[in-house]
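As structure tokens, one chain now follows by itself in the form predicted on its own.
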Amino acid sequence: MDDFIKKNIRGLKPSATLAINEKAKKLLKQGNKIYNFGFGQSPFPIPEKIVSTLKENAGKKDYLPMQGLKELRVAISKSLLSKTGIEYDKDNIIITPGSKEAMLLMHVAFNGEIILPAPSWVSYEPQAQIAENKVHWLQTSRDNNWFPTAEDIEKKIKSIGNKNIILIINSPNNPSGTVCNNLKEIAKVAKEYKIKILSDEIYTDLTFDQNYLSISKFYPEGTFISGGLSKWCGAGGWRLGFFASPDGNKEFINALKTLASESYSTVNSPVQYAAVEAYQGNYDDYKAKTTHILKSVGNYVYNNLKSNKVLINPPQGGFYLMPEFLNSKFKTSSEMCDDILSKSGVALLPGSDFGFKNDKMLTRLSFTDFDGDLFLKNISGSKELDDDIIKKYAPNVVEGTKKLAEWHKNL
């Protein structure tokens, strides 16, 4: 029945991040000891006041406007203004069931071509494929923190020619855990060639130096922003995201609203009311503590895994590291990850899922396999978390890192 499925859909596979989570769960049920370094989910509980607000509004059953609750769009607009210095009007913001859906709507509505730096999150390319938008990959290097240079982008734009283009930037980055240090230069090129940028800012609140830097600061008129509650707030399962557009894109916003009305209709009402509290309330202390834990755990993995044969850039935000295992034993990173899982119990994602060539032995490592609630309750202040604390409250991460290092030594 191949002809029953559209050509652009046939080659799609289930999301790699969700697939590894299901595989890890299956192995766990079979009695295997698994270190789940493959799935990037916040380990921390949602702040209690936000949960209480959800409970208070659990009886709200009426459909909300397809664009989203006005109070929530206002709260997000004010939050973005305070963080970026740029005003995104409430009428240019759409509330979506997760930022993933926001990006899918963008791809479906957009008529043009997409530039993706490798590495990029696993769903960017499949979503473009669903929407039949051609993807142009830009390979990056460790020396530039796994982000493209302005020169690389300019060369790619010239090769594409006179077409509508969206460049997707994600900083801190999934999968590398690094921060883009050349946003100003990238913005300058984008502005010169009048291309649009989607700034995926789902991890920006988890930047380890506490500096929320958005490329919109340098190119406000051409930058879309997507974000949500899944990462900084620990509310991945609530499915609350947003898409914000600068002024001058009314027809595009209207197209997104129409797509929303014909697909999910509206995001569930109780979560939208709770999200108002999430964006209006002051959760700086919660963010500081969770980010401090993530930074400490990430640095532990980095310091105990890196070697002259395991190359890694230090973590700068989010949940991830991107180790490269130098060896000639495996033909593909996927084959290597299968070997790692079977021999050490450590679940990783291969670099090929993120846009790298198959023969580059890069992987994504998520260091969130610990009880975030327990960890939060047992630390105070911002003092440095020593190895003993990490061993006590993140034992799976410690054991998994040791298993991974031993696997590589025994190759």
Contents of the next structure:
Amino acid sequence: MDDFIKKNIRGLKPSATLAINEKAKKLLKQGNKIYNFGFGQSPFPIPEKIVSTLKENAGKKDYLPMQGLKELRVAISKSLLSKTGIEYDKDNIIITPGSKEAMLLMHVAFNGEIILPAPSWVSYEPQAQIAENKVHWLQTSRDNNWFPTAEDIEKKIKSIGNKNIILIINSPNNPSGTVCNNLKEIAKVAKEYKIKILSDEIYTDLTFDQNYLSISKFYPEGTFISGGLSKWCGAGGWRLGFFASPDGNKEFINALKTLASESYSTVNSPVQYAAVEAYQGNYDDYKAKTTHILKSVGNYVYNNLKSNKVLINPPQGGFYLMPEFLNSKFKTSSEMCDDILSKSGVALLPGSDFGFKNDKMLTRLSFTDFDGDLFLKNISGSKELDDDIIKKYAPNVVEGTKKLAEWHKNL
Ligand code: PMP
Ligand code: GLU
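In place of the form predicted on its own, output the structure of the form predicted in complex with glutamic acid (GLU).
The complete assembly is shown below, putting the previous chain first.
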């Protein structure tokens, strides 16, 4: 039966992020005390006005254009212009069921090779594999905040030779929680060698210093942007994303449109109408508050977990930290994560799911296991959220952090 499945699909497993979420939920249901630091989902409610817009549009039953609702593409185009300073025309934007699908379509249509910095989000490599695009990993270092240096990128491009190349950059980053400090230098090399960049900006609205920095600012003509409602708007389950291209790639956008039309046809209509409100309305206050909470909770975990044997870079945006638990007990990070889960109840993902070698004791920790609705209702302004507040509104995160630290001490 093995040859019934295509060779490039055969070795693939269900996505690690979704799998750990289901595993943690199952263990919880069986009565175990679990700290779900494995899955990265916004803990916050979707802003009310966006939800009511969805309700008002629940009766919209007709198919929308393949490329997506025009008003929504206009709203995204304006939002990108105001955040990045770069014009992404509505005709160069395609609406997708989550940005994950946007990336998959990109891989399927693209004829070339992919450069992925390690760490990279779990789905980039399998998607490339599905589309039979060769992946070139680029190791990064803690010292460069877990992003590639321009020199490393240049070397890699030279070693690949004269082929079409897309480099994926995700800042703030999943899994490291860090922000790229050398976007300008990376853009310069990309421009020199005329490679394309996919800037995955799904977390960029959740940058802790509130500075939305896109690499498109330094290389507008070569940067694709993907984004969506899943993270900043708390709407992961709505599955609404987009792909935006600079001018000059009409055929590529048309290819994506064709792939969309031959697969999901068009994204569901009510959510597209609600998304117009999300991109047109002013949600700065919501973003500021949710980001403030994430920053405070992330810093709490960072401060209470880091030691000379648990190495972590400070969180700068999004939901994640990437602790490295120095030890010589485990052969692989995956084996270590199994031990952590069984002994402390903390679900983490191993660094090997993000492009690191098995024997690097890196993990991804998502600090979103708290009731974001309750937390939001009980804070005001940008007042510092002290440990007592974190303990009150993010008790699982606090307890799980303690369990993790204890697990490591008892190794
Ligand atoms: N990129 C990164 C780095 C992510 O963490 C996620 C979260 N799933 C996505 C893309 C895809 O998000 P979505 O498909 O929900 O837009
Ligand atoms: N982005 C989330 C994570 O990395 C989960 C959703 C997904 O992977 O599609 O945990």
